[in-house]
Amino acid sequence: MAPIILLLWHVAVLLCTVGLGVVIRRSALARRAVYGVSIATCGLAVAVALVHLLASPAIDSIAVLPLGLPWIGANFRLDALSAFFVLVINLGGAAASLYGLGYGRHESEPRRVLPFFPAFLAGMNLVLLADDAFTFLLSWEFMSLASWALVMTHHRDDDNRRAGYVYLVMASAGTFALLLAFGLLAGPEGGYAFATMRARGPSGDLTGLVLTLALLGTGSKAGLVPLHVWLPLAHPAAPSHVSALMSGVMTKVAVYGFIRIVFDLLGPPAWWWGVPVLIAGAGTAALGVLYALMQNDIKRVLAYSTIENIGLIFVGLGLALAFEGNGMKAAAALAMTAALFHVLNHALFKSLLFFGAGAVLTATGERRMEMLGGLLNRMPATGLLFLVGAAAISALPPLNGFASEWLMLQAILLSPDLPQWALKLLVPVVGALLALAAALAAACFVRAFGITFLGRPRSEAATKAHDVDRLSITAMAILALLCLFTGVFPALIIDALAPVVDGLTDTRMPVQTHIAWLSIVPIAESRSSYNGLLVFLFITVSASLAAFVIHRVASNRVRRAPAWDCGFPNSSPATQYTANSFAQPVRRVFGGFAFRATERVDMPAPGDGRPARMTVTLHDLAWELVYDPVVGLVNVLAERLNHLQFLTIRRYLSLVFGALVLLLLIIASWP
């Protein structure tokens, strides 16, 4: 059978577990189904991706069904681009139908999320597969309604039902994009179909208009800033496994959006059009970190952190643009390979993390940093797990993240050989601002990872912490180990990415397994080279060594006594290094012009005994700049009309044959 055959029965199989999981949601047995079926179906997807991407990557799987537009029916295409990003979404759905068997359990309206989970899933695997712009737009109108229910879950919550209504407009913003570049690219002849539209050609002076819609209707969903108002509303309100979903996965079929219509499309690319790509995932990069420095909110912190990383991926499509309008096919194989490679790492290591905190949300009942602390000793295999996804996000070597990061500044390193200044001096720019971002998520996530689970219990609900279910502990644990295999094992992942890039730039990077121990080679072995896996074994030895070493030669002595007090004996827990605390330095260099940040302090007069206090207020420049005056003006607006409801009959009359004159007056004088 055909592998697009196989994915659509995957899809069917999907829907049809919407029905099941409405029917039988008030059995015990519903949660086994539904999340039984969902793991089954997409670990069935990631073998088909898998094998197509490296069995047959230049052999297009087609099918048409007689459904969608009356004369091109719905299209259905699974070239390696797609396959790859099928392979993504389906890694990380089996991965969160695993952690949802257990943590269903846990969570207060599992019913709510039965039905629309499998429909989640089903929607992001159609808007892969979708090869006409119809099928496409109402595929993401699915996703994106099904992803708005599961948001939803909790309704009852204010902020909750806050967090979906942002959403929806959101969403439909970026909808209403998309279907302006669909129909620029589909032109007066109506060519709907994705062949057409390849077929047709570059689109003239439209290709910036079209570019700049694709950004922004791709850049709604995927949290490019300052179109990320959503993203830490919708993800910490949906429950844990959603949220992993959401932010790990369904960013990514809003990457895979902008590179189907940009690179695939639109025709061949001019130097120009990496340049508000690079602005934007730049920005995005750095503002998206410095937001989650700010946050106390554990599942805000991912959230934004996700912003940061969408930013990565950003940068490094807007390389790969300037890189091949210039044509210059080996840089651009080299940042396509890097940001594409960043999309797989991140929905591994972004899902493994939110599976973390909703372990620790599971287990305490607190998303506040804050409240939490010392939770290692009583949640060991959570702390080590969410260690490890902290430290692949940091980038740090051996796992995952530093590969990819690495190649991404190492496209950044061929920037002099660009012919234009403009990029010249901005490629330069966007990866300092890079580095700027690196350094700040490893400061991000040693305070989340050290508040949360270092120290002292800070709440009774912390000190009563236990570890969760073995189901989510098994999730995270295999997304962990992908994190250190992929991370070990670069040159794997980048020989697999090569036919999609090879579908994109027409050309590819070196061969990375016919090198010696595994070690890649972006460009020549003379400029630059890594090795994950001598690394790995470095580590691995010299930790091991060490440990030997002070068990066997260091004193036996060992000698136990209370912490220095300071003379303050059974002192607050409270007295311990805060999150607040941590991001202070940060806080008072960048929050003045990032987000208008203001400290006051409330210094009890002597004798008085309050606590002193201080308030930090801080600003979302986004929402306050871009969103508000949006708002005022659409309720200025809707005021005025409103009164249109009470004309009298003779207004009304004037009114509609005003209306009438001015329309023959424009088709009258249309060209």
Contents of the next structure:
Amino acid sequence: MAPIILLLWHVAVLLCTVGLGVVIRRSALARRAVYGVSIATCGLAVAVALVHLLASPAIDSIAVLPLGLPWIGANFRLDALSAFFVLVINLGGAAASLYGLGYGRHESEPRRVLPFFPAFLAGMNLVLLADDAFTFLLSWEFMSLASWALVMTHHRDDDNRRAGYVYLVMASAGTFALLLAFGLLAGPEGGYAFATMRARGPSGDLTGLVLTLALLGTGSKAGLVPLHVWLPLAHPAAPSHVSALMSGVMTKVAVYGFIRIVFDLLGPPAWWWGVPVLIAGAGTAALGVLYALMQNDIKRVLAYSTIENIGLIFVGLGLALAFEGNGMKAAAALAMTAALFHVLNHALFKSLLFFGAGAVLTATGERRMEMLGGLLNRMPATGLLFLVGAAAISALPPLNGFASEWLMLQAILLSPDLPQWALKLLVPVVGALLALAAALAAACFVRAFGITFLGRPRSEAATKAHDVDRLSITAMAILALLCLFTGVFPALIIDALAPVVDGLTDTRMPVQTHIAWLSIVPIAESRSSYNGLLVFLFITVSASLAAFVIHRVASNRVRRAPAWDCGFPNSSPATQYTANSFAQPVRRVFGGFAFRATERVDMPAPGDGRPARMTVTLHDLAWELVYDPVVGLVNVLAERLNHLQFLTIRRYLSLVFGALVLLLLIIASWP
Amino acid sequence: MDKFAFDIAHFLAGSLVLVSLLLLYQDRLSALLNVFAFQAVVLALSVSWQAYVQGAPHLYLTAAIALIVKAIVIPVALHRMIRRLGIHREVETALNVGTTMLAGLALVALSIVVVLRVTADAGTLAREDLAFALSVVLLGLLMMVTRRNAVSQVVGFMSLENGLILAATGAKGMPFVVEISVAFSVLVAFIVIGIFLFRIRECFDTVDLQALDDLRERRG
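Can I get the form predicted together with its partner chain as well, since the one above is the form predicted alone?
What follows is the entire complex, opening with the chain shown before.
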């Protein structure tokens, strides 16, 4: 059977599972049935995509169903690009289902999760397979609505309702932008099939507009600053395995949409296309991680960190556009590979981290880091796996985050060869911002891990935490192993990505798997090379050696002494270094311009019994500079238009009459 | 089509526009109704000429309906109505008559410019007919907008509808069902408006719509 048919069956099975979830949602079996089917079918989809990607990437698998618009039907197509994303999405989907199998037991409202979970998966798969604008947008909306329903799982919470509302508004705005973009791509003849758009070639003056609309439409789903505002509200609101899907996986569908429109449908790029994408990406990366550092809610930290990673991916895509616009094929392939590699990596470690946060939430009922601490002793497995995820997302070798970010920086180092001065100047700035983001991301996850898992418990709940069930741990362990594997053997991934990159940039990176010792050499050996395996071995050996030497050579007598007491042997855990203390230096440096942060110390006079307080206020400038004016404008307009409801009959008639005459005048004076 | 037939059609459609302008000029309700009846007669003539020229016998039926219902039944009914209401002298205008006439002339010019521009490849007769029909429609709307009195608004509405019939008959092959349904919908609208007129009168002792608006504003 053709792979596309298999994948459509995969979607069909998921949709049937929706029905199953609705029918037996009250039964105790429902959770196992829904997640079980999801695991099986997602696993199958991963296998299909992998086989397609490795065995016959150049062949497109096409199917047309008699649905959708009558004159084009519903077109589906599996090429190398969609196969790669199908792989990523279903990998995340299978892991989340496995995690949900265990985690779902603690869900207070399973009936609000079970039907929508497979629907969400099906929607994401359909977006990837769609081959005409109508099917694409329909699937896109289906995906948005299903995920909205999941955000609203705990709808009794006011914050969640607000998150759901903001999400819905932003999703609609994004879809609207995409609708316009596809309208422009389809042209006056209305060629909605992607094949027709591809054949139309460059659309002249409108490319800039299409690029902007695509950036707005997919950026609002992916979380580009300043379109990110819904993301830190919505992602933490859902149950944790859904958060993992939304954050680690759904944002990738948006990235896919951007790649599909800009690299595939829009025709050969001009060099300046890269500029807006680079600026948006770099700004998003730097601001996202700064926001992440300021948060105390662990799931919000992860959500903001997703924004940062999306920024990284878009920087890669922007670089690819800039290089390809200048005919620097090899460099474009390198940047594109880095971006796609990071897509895979982010899906792996962000899912892992959200699973970890979910485990912490289940064990303690607490998302505020200030109330956690010392969990490593009570939840060793979760703690260790979270540490792997944190190290991976902080781009520490030999884990996968390092491999892709290293490729990205290699691509940035090629920027002096670019002919345009604008790019020559812009790209190093972007590189500096990326380096800053990477450093801050490391700080952010040292903070997230350290405050949550190290130190002493800060609350009753944290003292009584227990490790979560075996299935959840297994899901996390699989992802952690995948992080390690892709980090240690990046050459395999780069070669597997080659057909995808080839389809998008007409060339590919040099074959990496034949290089000795599984090194990767993105450009030339004289410039740079990296060997994950050697780094891994070196780290393992040297760490074991160091541990051995310390235990042998240093005194191995166990001494017990009160730690950190400084004269207060029984100090309260509240005196520990806190998440806020950790963030303070960064906040002092960047807070002024990035958040207009203000600190106010309320110090009581001597003799006054009241406690001293320090209040920190942070502003989200995206809200204040972009959204508040828009909301204000809409309100003012609505207020004005409200008078229209109380007009007299004759004035209504006059309005209609005036509008008619105006339109006729326009027709009469149209050139 | 020979020149004579075209001239006649042109003449009749033009007369319809002229009568529409006359409607705008009236300052008494009874005179307004007479002019309206005259407009219906001209419409009937125009439609039957079209029926003859196009060789479409069903248009005669349309003409007959126009003649009977619009030239006789409705005006007579309205005459009786205004007599019973005792308002045959009053036509309150929201805009003075001179300005209204000037606006009406501008609208005629506008519709001719528009139609001639957008129907460059249609037949001559259809183009002229459409231009005149659009003028009649716009003049009817103008009348509805500039009159305060409910009866004159009804007349404006029906003159607007005459313009629609003119457009429908000018286009060859207009299904008869459409014409019939337009005619009957106007009849129904007329009946409903008539009932409303009496209801308004009962409530406010006047058919000046200003009274309705005042009430709304008081409530709003």
